[in-house]
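In the block that follows, a single chain appears as structure tokens, in the form predicted on its own.
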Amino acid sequence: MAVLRPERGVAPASPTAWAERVIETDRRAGLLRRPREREGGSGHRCSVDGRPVVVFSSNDYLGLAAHPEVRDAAARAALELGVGSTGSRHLSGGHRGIGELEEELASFLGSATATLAPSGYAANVAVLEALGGPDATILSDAHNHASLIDGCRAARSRVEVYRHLDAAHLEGRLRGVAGRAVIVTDAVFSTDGTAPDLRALDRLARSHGAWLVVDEAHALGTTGPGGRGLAAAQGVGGDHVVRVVTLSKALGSAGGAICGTATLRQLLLQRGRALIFSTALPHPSVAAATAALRLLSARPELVERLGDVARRLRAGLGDAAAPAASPRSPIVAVPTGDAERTMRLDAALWQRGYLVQGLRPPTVPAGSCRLRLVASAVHTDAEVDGVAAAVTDLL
């Protein structure tokens, strides 16, 4: 994204018009951007503006958002309870059914604690407020999600960038780390659906005494034995373990959670500004995660389902799809060279009856626009085919 700087001594006319100059600057850039509005609730039919489409850019991996025993936890709690939470933690809103859901969240993931955030970039920034400092160094992943990457800037640590899945660039910059180091990474990143060595990670973070923090956003229900994530599929754990998850993809809720030790959650709990300082969720969103937490764990075979969607959906799309982790992995780019096109693509394929997103900087890099397409376990055979037909066809 552009940056526009006045020339010395030189002030804008007024704060309208350098706002303007930075929209039309974006606008000629093709970054411009407008949200769309859906219409129908939260399935994976419905309409946008105006037109019937199937969607295929949510990350309702499960199908779980528009689940009726999910939304009728859901009404349920509000009837019952109300609607706000009333505040944070720390004055009115520690309720019940927060502590309920964090202690079931904790023990389906396996991990001592579980604690409860208002988004999943909120327990972003927590985490690494809560572990970094002046004295740390945090090094983090060249395509970690904007989350991590504000988690960093609101850490007042330094910061040092490692290379794209590249654990040896990492362990060279790790060799020059004075004091504390916090090792930050996505599990599977949201983009391409591309997922790091954590084993290699969590050499280098116990070999070098540091904290392994593990974004497992859009792993949990997707990746690993029973949805668990990608650091249960490849046996990372230990007290310097962090995960990190959110109810709002997978389990079709809201809100988000850090799970590790008794001793993190201390430290969060007088440590993470963006924790304490924000309004605890609401009682439907408690409720509604809660619900499909027990859905994921006593349906296993929804992820399987999940993969085999997603396997489908790439098989289709052939060459045109770019590689990720796994051929199971719902997350699936297609390149498509420069944000014009990327735009003109994302629109073809809604005139065609498919809500597609197009990805343009800064959510992707300049020079590395792509379509992103994601599966879901409620996706037709049909829908798949039809989606990837049309991709293809276009491109």
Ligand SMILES: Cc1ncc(COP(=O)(O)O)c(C=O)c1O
The other form holds:
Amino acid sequence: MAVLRPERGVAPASPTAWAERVIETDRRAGLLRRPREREGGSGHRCSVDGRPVVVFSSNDYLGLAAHPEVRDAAARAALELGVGSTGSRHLSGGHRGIGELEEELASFLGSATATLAPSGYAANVAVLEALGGPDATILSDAHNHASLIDGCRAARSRVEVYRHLDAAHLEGRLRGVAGRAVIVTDAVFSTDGTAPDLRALDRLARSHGAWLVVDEAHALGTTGPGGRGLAAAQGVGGDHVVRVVTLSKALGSAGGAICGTATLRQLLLQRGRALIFSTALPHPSVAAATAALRLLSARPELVERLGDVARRLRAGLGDAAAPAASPRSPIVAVPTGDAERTMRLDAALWQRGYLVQGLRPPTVPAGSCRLRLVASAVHTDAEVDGVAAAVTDLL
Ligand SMILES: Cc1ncc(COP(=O)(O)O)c(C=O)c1O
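Instead of the form predicted on its own shown above, give the structure for the form predicted together with the ligand, please.
Full assembly next; the chain just shown is listed first.
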């Protein structure tokens, strides 16, 4: 999606004048972003811009960001070990907690290895830097997350974008690829909760000797057996399959991990610049993610509850909700058309006590603005019914 820019060829009076013109162009197009101020912590009830709200925009699918055991683990890690990790593992050594979390994640996901990165964003960039290169072609779903798009750029590969969820289009694109191929897709698309037919993508990957990279950011903890993600749900695996997970969403912490073979891990540690040249996760984040993973593993009913909340939310929104991969997908999109109307609805919902994010370009393609509602296992039925009624009423 092209970002609007002021006219080319007109020299600005100063660097700051240029920046002001860019901002003004976005403002005139109704695309100016203004992050709101939040008080009261990470729970699903807090205060935003001074108003108490129930949060329906966070990625804290299981309510673990503020869970007492997760907080406690983070606090103890800070007291026992310190805060910062002091450098990347190449520089300062890999802290034991990082190694332990990698082993637990790999075991939970049934993967030979997991390699932590400072964020989910960095994990996606690192994996494409490692697998890509000038001799490769990356085939990327048209709706992939910005971190995968940036990873494609950092990989210095040829990039072919195939139509959203369209395996037949991907197949056509693959036929034109002469050398190595890397197929990359989100598992659950973050703006509408749709999901690819991974088996079809896997068949294509196998027949073309390609890597298949699956970003499970919104699938870990929400999808598949016990929240093990879409590849687990569809029985897709093998040495060529790479799963990226984030620790920042259902696990309520921060960080990312890349899961695959021991060889993949070796390659990442040599070629994944985004994880080699960036400070490793701080101890509290590692400890929090480990505690959250243990809770997810011990309490699969959290994932069940999330599915029930999501189904109730979707049912309450009725025809206003766009179709998703499953009625239990926690991401529910409500199409709203143009940016101005979308942000008016977003503001009106905030006034009624609900934090719901309106999405505009470049997050979504022009003309497809939407409200994005996200269910969490900790929402009560009354909260879900309340937001659904408010959205329906305002529409
Ligand atoms: C699909 C997807 N992948 C990756 C990321 C990046 O994850 P993180 O926020 O942990 O950097 C996000 C976050 O918004 C995402 O939605």
